[in-house]
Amino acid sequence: MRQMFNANIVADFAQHQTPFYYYDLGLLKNTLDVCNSAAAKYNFHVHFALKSNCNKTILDLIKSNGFGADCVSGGELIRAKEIGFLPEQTVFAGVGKSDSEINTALDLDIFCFNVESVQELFVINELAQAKNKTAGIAIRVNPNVDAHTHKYITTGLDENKFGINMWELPAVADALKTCKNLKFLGIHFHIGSQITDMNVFKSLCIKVNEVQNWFEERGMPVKVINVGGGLGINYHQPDAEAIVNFEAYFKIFNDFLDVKPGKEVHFELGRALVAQCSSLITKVLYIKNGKTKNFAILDAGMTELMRPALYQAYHQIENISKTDKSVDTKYDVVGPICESSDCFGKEIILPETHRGDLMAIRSTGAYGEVMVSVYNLRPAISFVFSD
């Protein structure tokens, strides 16, 4: 089992003002040395979804390692062209793309749209024929399977506002022909995130070859399979599962997917690769004892980590002041901000704890910098490395 803090990292810590993201750049170059080398045997595509993880240092090693860029947001594809993701490994998604958005892609000449409804088709063959381009597009079909997760990260059912649903598939075929800035490259799927059952890729491979199927009876050929991202982690035992089974996941789309020679499979991966390389390193500023509560009041609130408010998502929480294990008490811990919401965790067991002690909350690598606010006007978080 790998241990992220030992004695001289929780002194180190010791010196910087909390609260920080701490980044562990050795354990993040071997999760992306083992998913290029997993991906490699298959001779798949992996884009880095950027909306997971924005900061400069992380993206410049992700992209160092030969990974594209997945952008939904005209900010991350100008970050990815700054770092310097190579155009033709940039893709963009996301269901209400501005026009200016499109326009800074056409100008980047990225790889691919993603595009995720009809009239999208339209837009962006206007703006490219404005200005003499021809765009390379994708289609994001919402393909009704089940994620089995949280209902606000589930993007692949009917219910949801991603992608363009099957029935309006007739209607695509049709905008394709008369769209000639538009070059067809293939379709999207993107169903979800954190998910960790294996079979829901099983499914979604079936109904990707049925799309696929689908546009080459009709003799739009796909060049391009972009099966989307969505992997998990372990955000309960982040030490015992460092890096995620990338070797089960790709293998998955190697078995059940209908890939015939010259067509390429993509992926957008960002939870996966980035998640258990951080931790958000905070203070305990109080302690409250109640009758029938503990609090653990700390520095760090859900402006730094939104996800624990948003989704009541888990993070382990551990105290790493405390070497001696052997009081336990239940604690909630909670942040500073003046809402109920802005909660960790609850009946959180932790040594005996006392105003000054560092905590780390685990597995943050991904959506949590990325969605720090500056409510209640919070001063901006600072970020540690461990080189």
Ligand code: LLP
The other form holds:
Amino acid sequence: MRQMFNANIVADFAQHQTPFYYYDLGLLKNTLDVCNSAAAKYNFHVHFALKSNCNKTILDLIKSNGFGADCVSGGELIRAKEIGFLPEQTVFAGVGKSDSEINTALDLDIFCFNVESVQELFVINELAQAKNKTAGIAIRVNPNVDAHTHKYITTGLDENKFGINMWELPAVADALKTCKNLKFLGIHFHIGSQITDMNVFKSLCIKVNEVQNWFEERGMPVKVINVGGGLGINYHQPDAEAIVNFEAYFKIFNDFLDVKPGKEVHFELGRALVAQCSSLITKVLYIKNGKTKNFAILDAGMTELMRPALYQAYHQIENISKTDKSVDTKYDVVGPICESSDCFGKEIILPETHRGDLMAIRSTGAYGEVMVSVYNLRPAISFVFSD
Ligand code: LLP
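I have the form predicted alone already, so could you send the form predicted together with the ligand?
What follows is the entire complex, opening with the chain shown before.
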């Protein structure tokens, strides 16, 4: 088992102002290597979902390991370009792309727009025509497959705002006949995030095959099959399972997707690539022993890591200052923000904890730093890299 912290690292942390995001670049590099070799076995293309982490050092490493970019805003498209992700490896999704964002993507000559409504097809066509360009597009289909994850990160059900419903596909085919500045490349799906039940991906494959047949029966060849991201990680055992089982994940798509020669299979992974390589390091400001509870009050709050407050998400919490773990006490581990939802965990068993102890909130590399907020005029978050 790989441990993220040792005495030297903890001693080094004492030199830095808390709170900060700590990134273990060695672990990130290993994760990227494992993912790359598992995907290469089937010739799969992997784009990194920038929405999960936009830190420039992290992006540099991901880009230099050959990944493409999956963007959801004009800002992310520009960041991807600055980092050097190739336009021909860049895709752009988003249920509400503004005209200016679409123009940015057209100017960058990105590979593919993942289009989320019939109306959006006409808008991209019009803007492309004005620039005398042809935009590559994939149709994001909402397959009505339950991702069995938190409802706020479920995106592939009829009730969700994302993608185009199956019953709208005839309107898509009609629109594409008239949109001369669009090139139909294929189909796109993304049904949710933090998916740990691999059967969900099998169900997705079956729907993808159906949609692929639907288009091909109408004389519209599907070259690109983009199945999105969503692969979940083990938040409960970050050291025991520091790298997810990419082999098993890609094998499902190889076994269940109908991929004829000449077709490309694309993925948009975020969390599975970056979540485990980071921890939020924070200091205990106060210990408050209440009538029924002990509180450990940290100098990081929901402003620095929003996931527990927003999705009741679990993150492992460790007191990394204490080497003697023998005296166990239960604490509600909370932040300093004036909101009761500003809580990282309830009744967490920790060694007896004191003011000044350093705590690590684990598995924060995905949707951690990117979701930091300035609520309460909190100062900008800083970060420390393992090298
Ligand atoms: N592709 C699309 C179209 C997406 O919407 C997303 C994530 C991804 C790919 C990457 O998904 P991943 O592999 O990271 O699961 N803030 C939430 C997660 C929101 C995910 C949004 N979409 C959280 O902290 O859990």
